[in-house]
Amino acid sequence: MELLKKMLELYSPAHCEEQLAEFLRDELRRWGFDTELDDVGNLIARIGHGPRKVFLVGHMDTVSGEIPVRVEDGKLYGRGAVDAKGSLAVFIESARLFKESRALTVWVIGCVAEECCSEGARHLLEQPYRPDCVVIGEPSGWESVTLGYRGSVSVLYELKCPPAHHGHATPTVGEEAFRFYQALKSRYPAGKNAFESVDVRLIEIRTYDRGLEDLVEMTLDLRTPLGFDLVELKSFIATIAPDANVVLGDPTPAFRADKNNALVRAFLKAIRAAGGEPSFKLKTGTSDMNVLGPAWGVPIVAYGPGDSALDHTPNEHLSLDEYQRAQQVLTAVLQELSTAALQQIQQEGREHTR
């Protein structure tokens, strides 16, 4: 648990990871990874010498708001441990296992600003990085692994109008920017099954009064399915704002991967041999998994420590019985994915001599 304590001393918050991404080159480096960081700052760390890539993508970045790095009752607080240094500590831990491996490449990527917006995994999309397969480092408890994520999208409201007294009837800029709101939650009415609804967030709203002049600002947060339909939004804002200036960034959709293939195989063999009883989580949150599952098309599942409960919260810490659970979850899963390579790297060579 030490990397791990040391990586939570280290506040990283988005923006904010450069002497926690130094600290990690340097120390993956002695360990025997091949080490650098890339332009935008995510560390970039190989070990082995096998054909087969194997991607563990975390991330550095934490939300802001530390936490006393401390070690109680059998657990380990501070910023990150859940969300999500632990599963890039787990990463790290069982990937320098494979340093001679002539099967596997183990990839150990440390991203930057997966918290606000994805900057990191994006910039990996503009490399030529072809991996066949990926562990996305986020929490899902040890005898889990997550298969999805809903999408995102913000949404922007701005609306001036001339100041009235307020005895009169006439609506403030603030009730009106409020029953906008109030519009989009009945719009989307929160359904059974939180993976396959839409939920609107009201994350900020701020009224000025300029004398002549009265504006408000109000940020949302609409967390959105697979299938949603952006251009239907942006035709129903049109109808109940029209005075109003709606601005929708730009929208991360929801992503779901395939659970037929030997990536997910390994992660229940190998959760059944840790004695855990495997099962399949959809997020309700975002993640680097909506950015790279789409555009790298192979094999892809989020997995690491924690209860994701915990994460943001000023009371976030993970079990070490966990920890070490997840690590030897995730080794298992990457000498299964040796040995698989290592059985078709034979008989290729076995084709080619006939």
Given for the second form:
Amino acid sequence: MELLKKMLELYSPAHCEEQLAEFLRDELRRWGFDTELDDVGNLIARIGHGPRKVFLVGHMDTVSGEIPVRVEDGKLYGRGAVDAKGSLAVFIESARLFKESRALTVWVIGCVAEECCSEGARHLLEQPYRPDCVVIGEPSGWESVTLGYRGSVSVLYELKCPPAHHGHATPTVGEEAFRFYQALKSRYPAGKNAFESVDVRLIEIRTYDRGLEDLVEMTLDLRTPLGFDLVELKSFIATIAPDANVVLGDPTPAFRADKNNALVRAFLKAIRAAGGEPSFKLKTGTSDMNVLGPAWGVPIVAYGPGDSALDHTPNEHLSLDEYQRAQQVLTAVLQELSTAALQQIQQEGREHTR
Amino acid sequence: MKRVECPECGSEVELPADVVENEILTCDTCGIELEVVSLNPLKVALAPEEEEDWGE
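Alongside the form predicted on its own that was just displayed, please also present the structure of the form predicted in complex with the partner chain.
Below: every chain and molecule of the assembly, starting with the one above.
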């Protein structure tokens, strides 16, 4: 885990990934990867010589809040240990074993700015990349494979009103904003399954006394399920807040991957071979899978070591055992894909010579 | 035609001729998902569960 430890020591909140990216570019080049940093700072590293392209797409950025890097009781602490430098380090350490592969070319991509806007992933879509399958680097736990993520859309609410005496019954702008929030919460009550429900979260609210005008600004974050009706949301907002200025952010739709393909089968087989009992996960957050999954349209999962309950917490850490098991599983997955690709290449060769 | 018994409801499940290991199938009778855990001998088990999880 020396690589991961070094990656954690290079603190890299979103939009401050440059130092880590340059370290990985140079280090991986020494390990035999072809490496470069693209126009937005994504790390692009390739290894192997085969026609089948496996993309391992992690992210280099973390949320802010530096955590002293240390090993205690078999656990590595540091910002990004779980979300998601642990996954990216596993990708690198497994991919390096396929340097001589004639079946696969393994791409290890470290995106920038996943935590804020998926800027790095969106930039990948502007390139002529055509992967055959994709693994997104996010914590699933070594025995699980993540198949889907909810979507998200931000709601920016702004209301201006003439000020009234606080002894008057007229609602304050803050109360009006809170009433709007409560109306949305009531419109989208919690369902039995979180993955299939809308979650309305109040992120920030500020009120301003401007003398002749009171102002409130509020930011909500809606986590949205598959098939969420954005038009209906806009219509509802127009009904409950006709006097407010409400702006919706660029929505990220929910995404759920297919689970009956060679990539998923390789994971199930590898997890069992490592002594695990596989399960599938559907996440209530979002990741770069939401951006890349629907655009690339190839088999895709998210996989990586760690407990995502530790994402974004001051106690973020990764057990060394978890890390090693995830590496074992991913290496076996790549081996399985390599074997299948080689058989297919040989078959195509035989058909060509007939 | 390859057939196995559904471990959930006991009814007979037909498998495609080109079935592969770790393939996921659905029992037409009870609707539960099954995974082919072995080809020789042919064996199915309940497919891995789908769990909801917080975070990324």
